[in-house]
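One chain comes next, on its own, written as structure tokens: the form predicted alone.
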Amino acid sequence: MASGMAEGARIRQRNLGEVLRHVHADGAVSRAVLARRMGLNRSTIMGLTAELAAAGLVRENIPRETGRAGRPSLVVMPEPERVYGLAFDVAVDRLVGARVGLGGRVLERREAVRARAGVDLEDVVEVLARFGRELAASAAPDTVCVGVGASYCGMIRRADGMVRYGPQLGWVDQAFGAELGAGLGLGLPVEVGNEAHLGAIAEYVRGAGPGVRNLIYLHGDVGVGGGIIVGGKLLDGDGGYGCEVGHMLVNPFDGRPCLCGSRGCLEAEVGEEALLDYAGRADELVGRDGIRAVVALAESGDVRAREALDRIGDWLGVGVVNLINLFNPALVIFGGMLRDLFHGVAPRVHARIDTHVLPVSRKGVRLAVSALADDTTLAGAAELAFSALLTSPLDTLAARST
């Protein structure tokens, strides 16, 4: 009997948790859907949104709207008041943190400059801790932060938010997670992951994604990263540090040197260093402002920036071919530096596609840019500060709440 009960309280916490996920995700579901998705009967989901409601996460209301006769089915709201997540990015050049509510709405947010200046770990969690402190403390007295989530430009071992390899700064063997968390002072872990991994959770979950089960996400930074769905599901590998897509080796015979230590990655035939010296002017432009000033020259008729742009163009497609006969993706996003080259880099790609691309991989595949554009990382931390409350929501608002 004990046993049984028991059971059926996991199976009642697994609903409860697959309910919330939806409504988060979507931002509003109606409850004769939710009873359609998760094969259940509208009596047994009324339960389950009445005991979310009653826990302050959601919310019910009438449609305006049904275009149908009869009594219309409640809509299942977020109610993003009441408890929200901390989400920090890290990137090469900029630091941001941001106090997220639940169905991922942006509830207040703060930036910093992010010097490139070598080892920095001390730096860049006093900044996010004095962001994350701040946004905290303006946050009502009776909502509840339920989680931390980071994305590093970097491989992450998770277990512990690590920072096992971030070259483009140096960090090795960094321990992210457990200084950001002690500089928070909140008593919550902080859970740390792979920007790109992040990336391709959060365009799935709400950006150009939804709904696409197979889906690669490409993020440019100074480097590249990725990030690929299977099945719904992060392919990640046996550590965590899968996905490396920068480091694919495509041009083995005169490739550019990479800070990994080898030539011709991906990365480096196609990242910011690349683009700058292929149209003259590594001396004069850096980061994103240099990428998006060669792309306006070269729509401009510069000469030098448009071969560039092609240059790189088509080793990024020798990359994105791989990968669509590798992966038989549905789509390919561009997001970060890429997603501002897409467009002038984006016949050049297509045209390796239709060149090398098996043709029953090659009909299906749609290229997309980023939707949720500079933020998409950012989001993907948010997903990790709520993914305990999704797993298992009324107990782990009562820890959070005690």
Given for the second form:
Number of protein chains: 2
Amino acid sequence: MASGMAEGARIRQRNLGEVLRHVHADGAVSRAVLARRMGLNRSTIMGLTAELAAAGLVRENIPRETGRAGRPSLVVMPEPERVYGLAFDVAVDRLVGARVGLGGRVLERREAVRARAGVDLEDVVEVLARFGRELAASAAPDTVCVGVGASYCGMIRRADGMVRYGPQLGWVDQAFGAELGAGLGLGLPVEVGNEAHLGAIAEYVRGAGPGVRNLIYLHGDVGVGGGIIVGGKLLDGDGGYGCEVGHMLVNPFDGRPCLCGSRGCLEAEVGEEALLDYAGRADELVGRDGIRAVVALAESGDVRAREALDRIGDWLGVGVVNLINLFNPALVIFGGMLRDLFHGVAPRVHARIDTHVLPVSRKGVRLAVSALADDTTLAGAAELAFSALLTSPLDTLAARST
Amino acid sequence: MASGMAEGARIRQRNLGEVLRHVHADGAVSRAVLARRMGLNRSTIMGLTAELAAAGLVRENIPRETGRAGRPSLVVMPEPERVYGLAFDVAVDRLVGARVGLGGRVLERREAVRARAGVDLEDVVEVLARFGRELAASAAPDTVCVGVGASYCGMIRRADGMVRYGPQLGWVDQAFGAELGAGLGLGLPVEVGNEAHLGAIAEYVRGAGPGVRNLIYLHGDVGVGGGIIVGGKLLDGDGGYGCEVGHMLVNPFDGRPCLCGSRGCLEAEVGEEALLDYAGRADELVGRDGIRAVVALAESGDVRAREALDRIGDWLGVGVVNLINLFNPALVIFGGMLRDLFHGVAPRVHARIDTHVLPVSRKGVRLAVSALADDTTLAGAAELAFSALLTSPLDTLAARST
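What would the structure be for the form predicted together with another copy of the chain, given that what you showed me was the form predicted alone?
Let us now look at the entire complex, which starts with that chain.
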């Protein structure tokens, strides 16, 4: 073919990216495993890893004693400090910035409490941009920032990181990505993602479901978000606004009012406000601590707390049932405040599943809590920061190093 | 790379497949358009189309007067009779078999009414296998059957076409694909798919949403099925059992009983039985004709028929709302009996959308009825029949010609 040369170069970049993705996700992976996963022979893999090692992105070590006969396959590991990504998280109660190394290790972090409402774009950007500048300044001089990712609790326009709709902070059409990029002054674009989408990616890459190609991640804070991995890829829909699990209409009759203006949405029926209200503790408790307190009360025999959890669990079960029937996933992961809540509501969720999920899908699904705990969304933002590097390693490194 | 030669051959097969897919879907497409879509130069495209023409799969014609200056780009069209696929449809009230040419044209068909219940595997296979043998026998001697696809109203195991669960015929774990393959005696495997999944593929390839990469197809017969295209691919889930839209729990309180054993499922609330029941016509009307009659009654002023449609439309709206919030699709297509029903229920569906769908997703979505009408599922089965050819044209043709 006339385009054979260009095609060859493209295939090589793609293969370099695939090797680096495996190394980044697994932490340490042998050449033999890489060859098997990628369907390439070991000499081709050796050429690829040598090129990545020469660029300072990976190192190769002799593995510890394997107990097997024969020449051991060299283990390829990420160089965690040659390149880094900046990751930011605008969560319900805090602002976080981190410098993250290849392989996903948090090298350094900054964190601040934030008010739960009435925080505008300038306030958030000012804090995060300062964090980012400090983090970049503290990196060693020969290291390279390869990308910036940010997690936000709202609906995000893919193209430019515009927050289209973020009811918890009252944001509509706020240019978060652009403003944060300007504030950082690194000359890099900021990739912004919805917190639950990013949580799903993080749990898929290095959390509760590594390699589980069909999984659902449910993220609770004040509301409920969803991130759905379909065939190994995030479901984002036509404009990037998919997975709005929290606005599934579960109670069509006399539902609780929702921040979106509707009633009976899943997040209205299972959110923090509903739980504290049903438990009769809305005046004294608040936030994640409040949720943990209600779960503890129920465990110690408080009847009203137990009934509140059952009621919440029943509605959460309706949502989970519908997701399993629609997506036939292998795994459903509960993160954020749903992680705290899960233990207390699991019996009712399972009861709904037993009653309403079709048997063939019921047999194949497992429920779990987030493995990355409170860092799930930050870890997802780091994945965004690394996405260019993991697609075209050498091109990206060259572009960022100038 | 050591595997450069094999890689080159693989790329060529992939490119041949991609050219053939465009020609098959579009019916006629110029070399210039192919070059643009595939990002290849025109001489590469010419080489590919020449190879497909030599194999008898496409022909190239000079287009009609274009009105433009310059050399016209040759138009590539499918040869509809060199190869064919056999497509079968086990629909709610009929059995269909067809010989379908490349490009999707039905060359010949056989159809039989079937009873709505109490039909077992042997009965269905006997009729369809006879259709298939007759259709194959009537093909010209130099033509080649490249594949067999079948649509079934139930949950299908991908690997072997086993009907895991087909409540409308009362089938559980019936080896439909294997038995039909044996009955045909062509030495070809039978690919079986769920009717709504296949309907979605057909509408995406050549129906109401050609090229719309995020669309939802809702198929009504006695129940309601769904086929969901996410990023240009069918959502099938971990075991192939995804998209069970009909068993979305929309009425968690006092829902109507469903064939699946649960209550309040979407298909129970919007199905034929519910409609005829609410309209007070359950004793006199049945099937698609019954549904059309209720829509006609409502249009002519029958209050009870109008109220029945409103009630059905309201529940259907709940289901559609949840799908739009979850999938952020560009298009929702109503097929099967929902096509007949759509006109009568659209106001209520739109009302639910206006109330409950998040604005950013609401703006981007359009509702439509199936463009392929009663042949949607059969057309989807034909796509299954052609799938091997459209992946590796020359290899598949060689394998089937021996």
